[in-house]
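In structure tokens, the next block holds one chain alone, the form predicted alone.
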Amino acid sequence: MNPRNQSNLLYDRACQVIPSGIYGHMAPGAGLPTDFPLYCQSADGCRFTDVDGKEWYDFMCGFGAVLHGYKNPSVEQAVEAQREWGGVFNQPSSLMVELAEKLVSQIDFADWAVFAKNGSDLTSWALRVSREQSGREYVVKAKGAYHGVDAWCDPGLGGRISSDRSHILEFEWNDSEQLESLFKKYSGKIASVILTPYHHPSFAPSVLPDASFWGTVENLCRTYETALILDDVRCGWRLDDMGSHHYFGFTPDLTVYSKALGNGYAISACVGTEKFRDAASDVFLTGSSWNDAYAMAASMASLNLSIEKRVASSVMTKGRYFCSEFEKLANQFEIPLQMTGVSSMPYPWIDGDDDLYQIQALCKVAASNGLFFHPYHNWFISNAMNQSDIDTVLGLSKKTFESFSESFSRSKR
């Protein structure tokens, strides 16, 4: 029997009723279509099981949405307690107020908070808030940065028209001079700069900010009275329990969170300073299920866990050990691999592998050993992963490198 029989049958059915069958970043072609599972059946802790019954050590964590591990007891108990009362009503529940108060008290610069379901909902909304507050049109972003699925920033081409990006300016990450030149050229016209805490593009190594980068960005934004928007959707709660701006030492005006905020429950939040409160009130924001009390209960529990267990520090420490040992294994087999970015969400880069063929081959072998390593996207460390799990993964990684090194050596001859 085909080991992916159920996955393939489901996918065939999906293609009859869903455009592309599976779409977006989870589409088969966005990963390893013949090696990755197409559908999941269940998950627990740091592992998931696909519909064909194969268990995987998970290094994607729902593409970053699961920080404390699948089915975390504290999070699930909070959701179950809320089920007695209900989830979506005509009006918000009291949890909306409590969660906003929690974020404002935990994030040093925040004076208010609003909620939605996805990161894209609020990165686009934050841009509109900056335009409403300033009366300006232009927005600056880093080249190659992903901020969501809306036309001003999405990585695709379908359905887009030229005007969608007519007021979006770009500069190379860490190129402060190029950024300053944009401010001078468009002086008095830039509403906001939107950036991730560090550069984590797909299909390329992650790049940390230079020592002076964030200070320069913040100074330029203050000098030109431009809003500094931090897209902390992917990094939030994985670098610092107070927010990634705290880790890198700067102060944004608006920050968007999602992914790990609800530990797998769909929710996003934008927090901001008093200066932007009136504009935030004037830019329309709503959704039928955006006040979902279940997701807010999960978020309250997730935030409490992060503080009580110092989770950001924990996943960074676990990540440092894993990344260090993983690089040692690569070096042992003479593979020039480096784990780029921060240790809690690293991206592996093999020197000279600009076409990504080698990392694809490595991840294919890893998949045969039950390791869900993505070849194009940064990985994530789950706090449910303990030392025994990591050591088991490293043992399977050694087995992976042993097999991969033979083909790698042949390709270099």
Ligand SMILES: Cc1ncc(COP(=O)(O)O)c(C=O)c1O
Second form
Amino acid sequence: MNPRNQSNLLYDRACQVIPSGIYGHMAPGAGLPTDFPLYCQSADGCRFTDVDGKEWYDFMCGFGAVLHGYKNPSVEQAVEAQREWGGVFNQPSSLMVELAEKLVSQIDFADWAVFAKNGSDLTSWALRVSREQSGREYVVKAKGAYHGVDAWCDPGLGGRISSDRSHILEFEWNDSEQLESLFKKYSGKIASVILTPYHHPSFAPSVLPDASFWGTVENLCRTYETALILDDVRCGWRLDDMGSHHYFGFTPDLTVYSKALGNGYAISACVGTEKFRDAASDVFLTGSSWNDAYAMAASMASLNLSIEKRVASSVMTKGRYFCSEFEKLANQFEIPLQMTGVSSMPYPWIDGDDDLYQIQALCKVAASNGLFFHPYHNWFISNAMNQSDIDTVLGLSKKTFESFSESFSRSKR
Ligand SMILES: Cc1ncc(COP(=O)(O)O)c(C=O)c1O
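Okay, that's the form predicted alone, but what's the structure of the form predicted in complex with the named molecule?
Following is the full complex, with the preceding chain placed first.
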């Protein structure tokens, strides 16, 4: 029987009723290994089971939305307790005030917080807040950085008109001179610079900030009275329990969080300083289920867990061990692989693999061993993964490198 029988049957049905069947990161057309499952049945801790009944060690965590593990008991109990009261109402519940208070007390620069359902809603809203506050039009971003699905930044080509990006300027990550020349050229016209804590593009190695990078960005923003927006949607609570700006030692004006904030329940937040409070009141914000108390209960529990269990440091430590052992295994089989980025969300890069054929082949073999490693996107370490899970994964990785090294060395001959 085809090991992807149910997945394929569902995909055939999906193609009739959903454009392209599956869209986004998991679209089969994106060149993902054919052994990857297309549909998930269930998930628990650091593992999931696909619709064909195969169990996987998961290194994607719902593309980062799950930090404490799937079905984390504390998060699920908080949501269960809220069920007695209900989830979505006309008005927000008291939980919205409590959650805003929590973020404002936890994030050192934050004076206020607002909530929505996903990252794109709030990265786009934060840009508008910076424009409203400054009366300026231009926004600067790093080339290749992902900030969501809206037309000013999405990586696709469809459905755009030229004016969508007419006020978006780009510079190469870490190129402070290029950034400075944009500030000079567009002096008095740049409303904000939006950046992720470090550069984690898809299809390319992750790049950490140079030692002076964040200091330069901060200085330029202060000098030119430009808002510094941190897009912490992907890294939030995986680098530092107090926000990723803490990890790299700088102070943004506005930060957007989502993904891990609700441990799988859809919620995003933007926090900001006093200076942006009036503009934040003037830029309209709402959305379906915007006051969802279930997601807010999940978020309160998730934030509490992060502090109680020092989760950012925990996933960093687990990631460091995993990354260093994984690299050692690769080297043992003479594969020039390095884990790039931070250890809690690493991306493997094989030297010379610019067309990504090798990493794709490696992930394909890993899939046959029940390891869900993504070839084009950074991975995520779940805090539900314990030492014995990591050691099991490393055993399966060794098996993976053993088979992969044969085709790798053939391709080098
Ligand atoms: C850095 C970053 N910003 C923004 C977004 C957009 O968030 P969402 O997919 O919740 O709209 C993402 C999503 O992957 C992201 O990784």
